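Below you'll find only one chain, the form predicted alone, shown as structure tokens.
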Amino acid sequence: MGKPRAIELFAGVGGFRLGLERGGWDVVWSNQWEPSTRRQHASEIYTTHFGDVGHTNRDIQHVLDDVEAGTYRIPDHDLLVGGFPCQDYSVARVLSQATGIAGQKGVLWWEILRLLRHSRPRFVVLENVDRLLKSPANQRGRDFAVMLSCLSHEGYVVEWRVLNAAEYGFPQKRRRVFIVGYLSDELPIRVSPSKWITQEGILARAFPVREANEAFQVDTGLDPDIVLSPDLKSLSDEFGVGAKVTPFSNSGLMIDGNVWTRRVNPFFEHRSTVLSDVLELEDEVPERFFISDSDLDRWKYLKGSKNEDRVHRASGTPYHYSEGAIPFPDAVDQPARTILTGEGGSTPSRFKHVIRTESGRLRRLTPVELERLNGFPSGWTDVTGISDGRRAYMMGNALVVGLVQSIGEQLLPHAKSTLTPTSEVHTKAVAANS
């Protein structure tokens, strides 16, 4: 019967696929399309490495229109994965500006749900920025509550964890929420929320946590912290109204609309990799990545603390602005700060990484180093005609491949234990949609 099969939405440059294939899965279909972009760089990089068989570079809405019309078929699969677009929850934006699930990118959640309803995969793994758990600003946690309720309605049990890659040995402080769902018949009938979140769940086995606190020692008798309304309209209108903080902590479990959520602390005993572990030799770095003396004062200003009066450009309104300093240069004996999409280019910036070389010169990180920080092979994004800045942008949008690999490895025994021939999978999917 072979390996369990996965499909990938919002594939980017292939981080999910790399992790899954390293974890023992077979990725049989993928979709990547960037709106309002003439040249589809991410799709080009993806097909350079994986080929174009089973890959689509089209708007997922149009793909699913064709699927439902019977003119296109997505291969049978056990697992659906996707790092669904997170621009509306970006860590680089002020939270009050985030438009949430109703925003231009947030609406793609409904395309994920549409595909789930059609194909009924046994498992689903999704990734987003951790801001998802507290969005939008005027209804803390509403967007995540709607997603959980949708998945519950479709028969999925869901666990989630906010993972900082650096806390599990990776060389970047990249914080993301991973959501793992299972059709209810894939799990034991009785599940202990505390043991699942801290010991037995996919995420707990992939990423161990320290001993649970006293409040979480209650076993199956623990009442849920949140009960989600199955009525999405009322849930969307009422959840989180007036709340100053989200009710969702950094880990949790949802069964039949009942939610248990607690803060857990990572447990990792091995050596962590740091920024210096991914750096290229100084004499191999092109001169364009080194900072000129003429730009140094601007770099220092942008990286430094500020407490100053300013005037709003558009309205002319005066206001006071303050912010703290960030490291300049970046420490190389620690995991790197999070890569953002604006990492590329030589223009001085507050958020770009700058290191001091052995010779004492200052320089930016190269695309190869950014790839390594996310766990991609060196040169992964080096495709003809793609600039250094665009390569950096791709890594700002990417995920840490090793996190996906760990999840895939822990999910694999569940998938293999009940691995169904593809013909039977297809029969079940057709029956579920008839």
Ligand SMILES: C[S@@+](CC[C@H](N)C(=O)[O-])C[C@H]1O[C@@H](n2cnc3c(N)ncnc32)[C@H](O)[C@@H]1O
Second form
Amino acid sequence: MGKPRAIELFAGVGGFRLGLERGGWDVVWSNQWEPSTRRQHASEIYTTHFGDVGHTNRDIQHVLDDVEAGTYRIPDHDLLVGGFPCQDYSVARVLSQATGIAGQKGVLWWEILRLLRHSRPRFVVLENVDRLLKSPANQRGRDFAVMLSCLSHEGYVVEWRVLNAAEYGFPQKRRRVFIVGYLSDELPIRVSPSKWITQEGILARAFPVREANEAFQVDTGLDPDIVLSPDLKSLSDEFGVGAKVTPFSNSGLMIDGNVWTRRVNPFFEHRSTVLSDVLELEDEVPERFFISDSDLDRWKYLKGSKNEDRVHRASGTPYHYSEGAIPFPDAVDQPARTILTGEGGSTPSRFKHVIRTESGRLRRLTPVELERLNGFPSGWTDVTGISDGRRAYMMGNALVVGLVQSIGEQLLPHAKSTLTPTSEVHTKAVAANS
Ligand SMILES: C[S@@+](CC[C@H](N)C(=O)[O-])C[C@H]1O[C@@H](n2cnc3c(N)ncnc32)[C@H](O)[C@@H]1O
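Same protein, different condition: the form predicted alone was shown, now please give the form predicted together with the ligand.
Let's see the whole complex now, leading with the same chain.
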């Protein structure tokens, strides 16, 4: 039997594709377009490694216009994946089924939904910042509720988990929410929602949790914690109004608009990798990565604690500013902090990593080290004419490849099995084996 087929939206430099291919999948189509720059570095890097076949470097909105007009065809696929921005997912109005929902233009979630409606893949894996679970500030959890509800309308069961890569052995404390959806007849759920969340689900198998053998097992958890209004417009208007915190914990399951959500803790017994595991030899690191004496005080100030009066530059309003210190230099015997898109370049910054070398000098991380922190092969982003800063930007946008690989491996047997007798389809969780 051939490998199951995936397509990749918002492909960047191909983090999802690397993870999926390592997990036994074929990626047959991809889309990547950077709206803010003329040169398309990410797409260039992507095609350097994976070739041009099945890759599109155009705004996804235009691609899908062509798909709907019948002038462009995306190959058949079992799985759709993508990492996309946390934006405002509010719904202005719900139009007829045929024309769909009116959300804000340029909000990429609606493009994902458009493609899901068109091609109805059996499985979906999405990645986003963990802030998605609690945004926006004036309606905690609304955006995630809208997303879940849309997926429910399309017939998907959805699991999610906030994963800190370092808690599963990777050398970076990158925290992201992974959302796994499947058409409800693909994975019949025969256990309680709690057991699915902590033991049997795709994410629980890929990333074991401590609670698997503890309290949650005696909790049959049949009553949902949240019931999403099937009316998207009122869900969008009303969800989270007046709430101080989001109702969505770091893991959960949604079936037919019913949501069960649990706070879970990672269970990982193997050796963790740390920052020192990815470092290049000091004498191979170019001089431009070392901190100059003249910049040292600025670095120390930015990394240090502050408790000072300031004046707002634009309005002239005085205000008080305080923040704590962050480690300077960064500890190399621990996983690194999250790589941000601004990690590159020599300008001093609070958030860039700085390490002390064996000889006692201070330096920033190289592009190769940043690639390794995400699990990419060394030199992955090194295309002709690209700057160190741009390479760092790509890694700030990317993801931890090994996390995708684990999810891909767990989905694989389900994707390979085409035999799912309809009579056994369960869209409701049952407590049978709980
Ligand atoms: C969070 S990044 C995903 C990174 C990717 N997972 C990786 O491993 O590199 C989102 C990507 O979406 C791309 N993007 C933004 N707007 C887009 C659009 N309208 N059409 C297609 N791609 C877009 C950005 O250029 C960026 O590379």
